[in-house]
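The chain that follows stands alone, in the form predicted on its own, written as structure tokens.
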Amino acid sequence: MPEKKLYEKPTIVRNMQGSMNKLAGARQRQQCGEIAGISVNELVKGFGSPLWVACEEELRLKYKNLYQAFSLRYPKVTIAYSYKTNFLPGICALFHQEGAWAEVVSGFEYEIALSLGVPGSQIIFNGPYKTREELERAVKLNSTINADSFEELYELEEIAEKLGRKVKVGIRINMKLYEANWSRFGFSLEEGDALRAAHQIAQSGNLTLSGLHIHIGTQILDKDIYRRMVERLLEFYQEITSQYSEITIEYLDVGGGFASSNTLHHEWISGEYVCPTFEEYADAICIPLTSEFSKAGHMPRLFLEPGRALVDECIHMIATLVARKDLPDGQRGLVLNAGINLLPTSYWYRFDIKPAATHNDAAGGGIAERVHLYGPLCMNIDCIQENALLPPLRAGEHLVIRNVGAYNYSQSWQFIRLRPAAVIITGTSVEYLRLPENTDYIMQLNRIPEHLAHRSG
């Protein structure tokens, strides 16, 4: 008996501007069957969906490209892996066998990095708010210590008379560069703090000015912004060091902010096609820092602290899909088990999504359509993009959501889901990195009171 096949009301699917191809078709030939050589299938067989990919190579590689667009244009760089953007522990320890150093915003990134036999002294300790007790273990395990406020030098003060030491102290600038422009952290440049700040330390009995770090923000696609930034931290670093011959300044810490080849919703053009090169990044930094130096015969440690531009790239989400509905509005729409919870910057970001089965004309799947893929949550807001192009594709069909390592992982929460399981592709082996939650570890920390633990009647 022939098997029954599956009615579904038919759709008119409108052609767009840009999606018309001779034959007035968009049509969808790319599919994502196998991640670094592993079929998706075998991955979701094995640890489920959804599931957060990532694959070894492609981030030794990354590293190992950055590290070197760097080291060629500038003698002393060292790079600072930024654990916010990823904190798997896993991820870290890879770029630390690298030679990453670890930079962290908060004490519990300071604890993983300790658990991962980083020793203090190759950790920056960054951010707005370190507790007196983080700030005095840092201090004790000569970590360097960008302050980001007043208030926070004068703990810092507090902290060296206590233990009987001149403690050396980064302080973070941040200066007019765009229009969105990271102004509330560290010291503005424009207002005078960041001077004040300079003299406030050059005066003190406790502390010693030992480097300068700026982070002007994050996907920034503009080089230059970044060859300005240099040049007025340049101006600067003369000011002090000219007012203050007791100044010397160690390192100059430029911060992160590279991108990578996500399209933001904004963006026109895809991100592949604006994203600079490490190279040019490299240029936009490294030309003023060694046309400074290379006169003045004393050429202060280079820090960079990448964390999207190393990881984004290389971690990739399984999810599958559970349900079709039609919209009123004539849109299709595709309801898949990863939501907002686990791709949270799918507000900022257009992702590349990809089928992992091939859909081709003879199996009369060819013909793509502009669909809204939502996720799982009960929550009107969990939508992970619109007018994705796609195929027409059944519940059970997996898709590969590209490019998702960075501020994901980190910034996902249980609402309504659990976390799935993270894995790592090592040449053609596949192991956890993070194993999926259940409702006992999500459990193990809550309290019920004796006389809330009995249900009356």
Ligand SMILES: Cc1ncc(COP(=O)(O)O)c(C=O)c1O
Second form
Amino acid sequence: MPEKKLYEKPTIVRNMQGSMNKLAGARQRQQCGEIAGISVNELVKGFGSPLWVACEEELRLKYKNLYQAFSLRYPKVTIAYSYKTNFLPGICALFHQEGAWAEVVSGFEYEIALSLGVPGSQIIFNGPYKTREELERAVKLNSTINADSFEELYELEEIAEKLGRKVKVGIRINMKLYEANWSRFGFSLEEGDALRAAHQIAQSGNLTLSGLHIHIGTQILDKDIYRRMVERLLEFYQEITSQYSEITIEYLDVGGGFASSNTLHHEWISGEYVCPTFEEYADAICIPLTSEFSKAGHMPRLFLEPGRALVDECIHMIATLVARKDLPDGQRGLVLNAGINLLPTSYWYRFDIKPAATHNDAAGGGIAERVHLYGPLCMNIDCIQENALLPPLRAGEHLVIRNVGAYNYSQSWQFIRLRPAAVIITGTSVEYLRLPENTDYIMQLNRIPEHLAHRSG
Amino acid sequence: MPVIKNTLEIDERGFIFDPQTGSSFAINKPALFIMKELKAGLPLRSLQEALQKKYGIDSKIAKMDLADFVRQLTKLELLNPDKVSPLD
Ligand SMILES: Cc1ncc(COP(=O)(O)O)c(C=O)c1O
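Swap state to the form predicted in complex with the named molecule from the form predicted on its own:
Every component of the complex follows; first up is the chain already shown.
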């Protein structure tokens, strides 16, 4: 019997002079038929498409690698997983099994942590808006609270007074380090507000300044920004501890911000090549710390609040092509069943998108098509990626949109369609992290006033 | 008369040149198979069967892919203008 040739959709593309795509053909030939050893087809058969797919082993490995990089360089390190990055309880629980604390920025996130059995004393409560009730609970449960504003400090003073005890508080600090502006979070170092906050705490009879917190942004590709940040944080540390001798800073919390290997739209080089390693970040942060504290008797604990770097590369999305479109200007579009409401970070990232099925490579006579990848929403901005180079695909074929663990599920919104399930692969087993939404779930909070409930005519 | 322009140069390595417009195109292996059959004069209605046989694919896929490919050829103006309907 003659060997059947590998078939793919017959396709013709007009040759252009020069290459319009900065990544040229570098990626077009790869495929992704499996996620953590489970075939994409099988996953779709069992759980549908689109589908979020998390890989347990990779998540655990990321955590271990990050912890190891820092704990080898500084003796007192605690990682608090940033819930907002992906608050699927199964994901949070996994990191808690590894030893992580919870970093939360709302009462809602705080409750998820409690429901997972995290003791209040292992929750770091951050964020620009904490209600009175949320703060009071956090105080009672001995959480680490990093205050964001003078208003919050007054609130905490009142709570301390009411409870009749001293309350420990950290302050979030911001400083100008690079172009991005994070100056609305916490107290400005340059404006002197950080010092004023320390002063206010020192003056108050019932607050104790116990920590300094900073979070300098996200997807920080330049590790040296961390080094500069730590150096300035230490200068501030010196300033306040020499001014207020009664202060003992128990912790320095340097936030999150470590990058994943995803590629930002403006980058010409793939993110894999520009993303610093955990060791490089750890050097940038721990070298100034150890040189400061190795001579001192006291060594504050180092808190890290990573999100993106832990989850982004360990969760992928399967989507399916539903239609092809020839655009009037000669370009081609593919409509997928997953839109920007599920993948909001497509606004920042040029995702690594691979077909699940094997296609011919150039040597085998294959070609790449330049296509725009659209979602299924009825709005113009629903474009997951422009100018993707993919082998010829037909409706029904699955694609894997890789490395979408951070800020996609947690920022996804229900719009037009119901949101899909999330699963986790552990060895050879696949289990739900979240069931697919259904109409009852979405509609349960709605009420129809009686006078609107009857159709006229 | 073939369905595609008879002036098209079809290279075995998946390169198509249209001397009338100066445009060139890249095609994959299955498309090359189709272009060669078309140039040899195979009518479109026989092509689906030829494609199925060559690659062992089912008729639904062959039909859908072939229709899409002919649409591409139409839009790229590679069909023979003398043929009134490319879908005969
Ligand atoms: C206070 C704080 N900590 C940690 C994080 C996690 O950041 P990343 O996902 O970049 O590590 C954030 C994200 O916005 C944050 O605001």
